[in-house]
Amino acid sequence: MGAALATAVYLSAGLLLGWSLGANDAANVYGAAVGARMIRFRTAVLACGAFVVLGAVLQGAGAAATLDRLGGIDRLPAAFSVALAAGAAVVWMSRLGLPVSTSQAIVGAIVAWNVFAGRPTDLGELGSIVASWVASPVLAGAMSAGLYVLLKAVIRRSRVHLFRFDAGLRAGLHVAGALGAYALGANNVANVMGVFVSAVPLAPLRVGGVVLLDGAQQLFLLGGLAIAVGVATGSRRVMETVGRQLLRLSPEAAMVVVAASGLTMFVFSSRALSEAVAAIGLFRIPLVPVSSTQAVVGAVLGIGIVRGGRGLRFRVLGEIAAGWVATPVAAALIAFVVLHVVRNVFGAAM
């Protein structure tokens, strides 16, 4: 097998993971808007795909560096095994209709790789990532609650004509969705291609004689495209779960959910924001891959709390939470099996 073909085969696992992320996590960016029937599914697919790719290429390096420090995977067979295990876990959960976390899946698989290879896991990096799994839904919920109260107050005082109000909401949903999709690409492309960055050294590529993409950005471009395909071909069911089953959302609430979840992902993706916060004497925001699912669910819960808990479907919330617990465990177990097979059956050097 030629080197180029072998690299393509190994990268296929990352592309599978990207597809599964698009079918599950990326759907959450527009799920609330589609569930509220303010944006058509086809329109959401096109907008989400475009801005995911843009965010992945322009800002995907920060969270990817964190995953690289967590696992330090520098061989293609190991990167393939980890990505395949994470993708398989997410596909499995997606078929059950659960909006699970790709971030948790890839972290579970990387930790399994560290154990398999006898390497120490960077507990500081792991702690930052796990803490973000708690912080992101809390932050999204707080943002959502505050934005919802503010928006309702503005609506009461503005007395905008119904048709103008509807047009404004649709425009707001598109803007918030674009922000969310961009932030998702910037943050979660690390889950898709982060383990391949050290294992696949690519020469810089100039596109159109103007744009210069380094090796990592070329991988992020591939990952972003895989996510976009996943949104187009497999996301409708999860959009329905998050957008309509957990809590029935009004159009203005849907806009708030999209904005709050997008802002939350952006917070954990922006190197400039992290450095600005640290420069004024506060803590440095960790650049870690967070779960868009957790951010969206946190945002929906924030609105539910403002409403006094009315309409929240706690059974659905329990099913989602169970998926969050099961995902890293399932990914780790699958990773052990795949790693053993790749090394012992195919004789690949790890």
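What we label the rigid core is the largest C-alpha set whose atoms superpose within 1.5 Å from one form to the other. Quick caveat: nothing in here was measured; it's all calculated off a predicted structure. Positions refer to the first chain, counted from 1. First, how it differs from the form predicted in complex with its partner chain.
Once the cores line up, the CA of Phe51 ends up less than 2 angstroms apart between the two forms. Core-superposed comparison between the two forms: the C-alpha position of Gly323 differs by no less than 2 Å. With the core held fixed, Arg69 shows a CA shift below 2 Å between the two forms.
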The other form holds:
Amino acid sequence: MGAALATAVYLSAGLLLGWSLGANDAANVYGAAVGARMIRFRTAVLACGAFVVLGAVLQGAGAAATLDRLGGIDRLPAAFSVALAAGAAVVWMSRLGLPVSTSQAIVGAIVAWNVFAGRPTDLGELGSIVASWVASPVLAGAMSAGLYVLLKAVIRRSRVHLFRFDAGLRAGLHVAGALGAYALGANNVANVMGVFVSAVPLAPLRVGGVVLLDGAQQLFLLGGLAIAVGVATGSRRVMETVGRQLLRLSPEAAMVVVAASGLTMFVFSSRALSEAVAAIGLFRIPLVPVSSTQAVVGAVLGIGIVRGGRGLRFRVLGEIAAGWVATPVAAALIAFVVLHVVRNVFGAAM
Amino acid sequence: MKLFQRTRELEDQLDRFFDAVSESGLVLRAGVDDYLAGRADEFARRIGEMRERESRADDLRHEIENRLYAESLIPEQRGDVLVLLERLDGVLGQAKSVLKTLEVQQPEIPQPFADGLPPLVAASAEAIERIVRASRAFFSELEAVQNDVHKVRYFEKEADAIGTRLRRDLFAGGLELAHKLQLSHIVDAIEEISDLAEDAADALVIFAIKRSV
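Please could you give me the other form, the form predicted in complex with its partner chain, since above is the form predicted alone?
Once more the chain from above appears, this time first in line as the rest of the complex follows.
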């Protein structure tokens, strides 16, 4: 009983991180549809929650394994400290109005753990993670530019009735939102539960006599549910704000942005795709948690560029690049403090 | 699937609205012809037909407006579509007003003024037909809008020229001043139809540009 309670307390840091992720990042996938009043908030919450959980359970393992390899955290207090530090960094930097990503905060905190524990950090792994942070907005931008040009050409040629186009757009926003939510769960559950995978060994669980969940999947289910609760209880205002900003483009462009950023997160979390690309002799796509917000910014810029580059705010790119350095450093500093406190004040074994 | 079914219903309502406006031009032509030929019963029937078109268009417009808002449809173009429907309704209303004026005032229309009236009515009725075509195109074939808008402007100018000629001849003739003024007001009312069609066309061009960006 005591061990179970301790596990629950330690996991709470991850769950809190999941809640915050759901409250803030669901806006990137359903904000446009809710902001345009094309999908009701309640419908968005249900769909987003369901697809986040599905993505987390079915496809969360890839990116989580990368974080596990980077830190190899096998003690619950350490996993708790790292998750708590990442969460604190996100809250702190958000309060200061700085662009922040949970994906980058958790990596900074893990590296701090390696230094704290006197373990070497796999620089190859770290390099591919950082490269993915840079690649994800670029990839999202390229995909959204391509999708936008394609969609515009299809609209021009199809001569579809405005009302039917509107109905199609609603369906498209649903599909893009579902894809985005699935990819968010698949890619970002690693931030929430990745550090706990080795620290919380759970026996496989058969659900309803049919579905078999391994230990990691049970954690991802928990993480997915935490994200879903965050979506349900904390995302409304962010969704409306982000939605309005996205809709300045147009509903069809907003749909493309959601689809392109969702596809980007999917690319960085699909083991099957990574292996398929490697099998045809190309590089292996690293499975890494990336920032959904930065993917959205990249996708918006992609559309801005194909529209002729008017009104683009390239300063945002500079802010993102600064965040690649500032977020992990801030999270690492906080992680040092938390790890010291947990070990020296609470006397936890690490 | 339910979403697409609702969309088809709305498309159908919009089509019926356009049909009603378009038919008002045909009823106007037939009504003026009947009046000039002294076919009182036929003319009364045309008045009834025009009222039916106006009432049908009103009902459809309100239903479409309500659905666009209640179902949050086409949020980007909703305002433009409502303005367009109101302006088309105004064109239909003016066509009805011409027949109503003839019905209420029962003006005596002498020759050669009577011969000049049908071409004026034809130009205004053609303007109605073209603004309806341009409006239909706005919903499904954006590039075709400009072509029909151009024709609306052509028929507005045509109606303007015929109206000016008719008024000049009218005031150069020997009718009583009150009679001249009465007939001149009828010319104004018929010309107003194409003016309103042109106003709708001007707005439509802007809406089409907004949609194409």
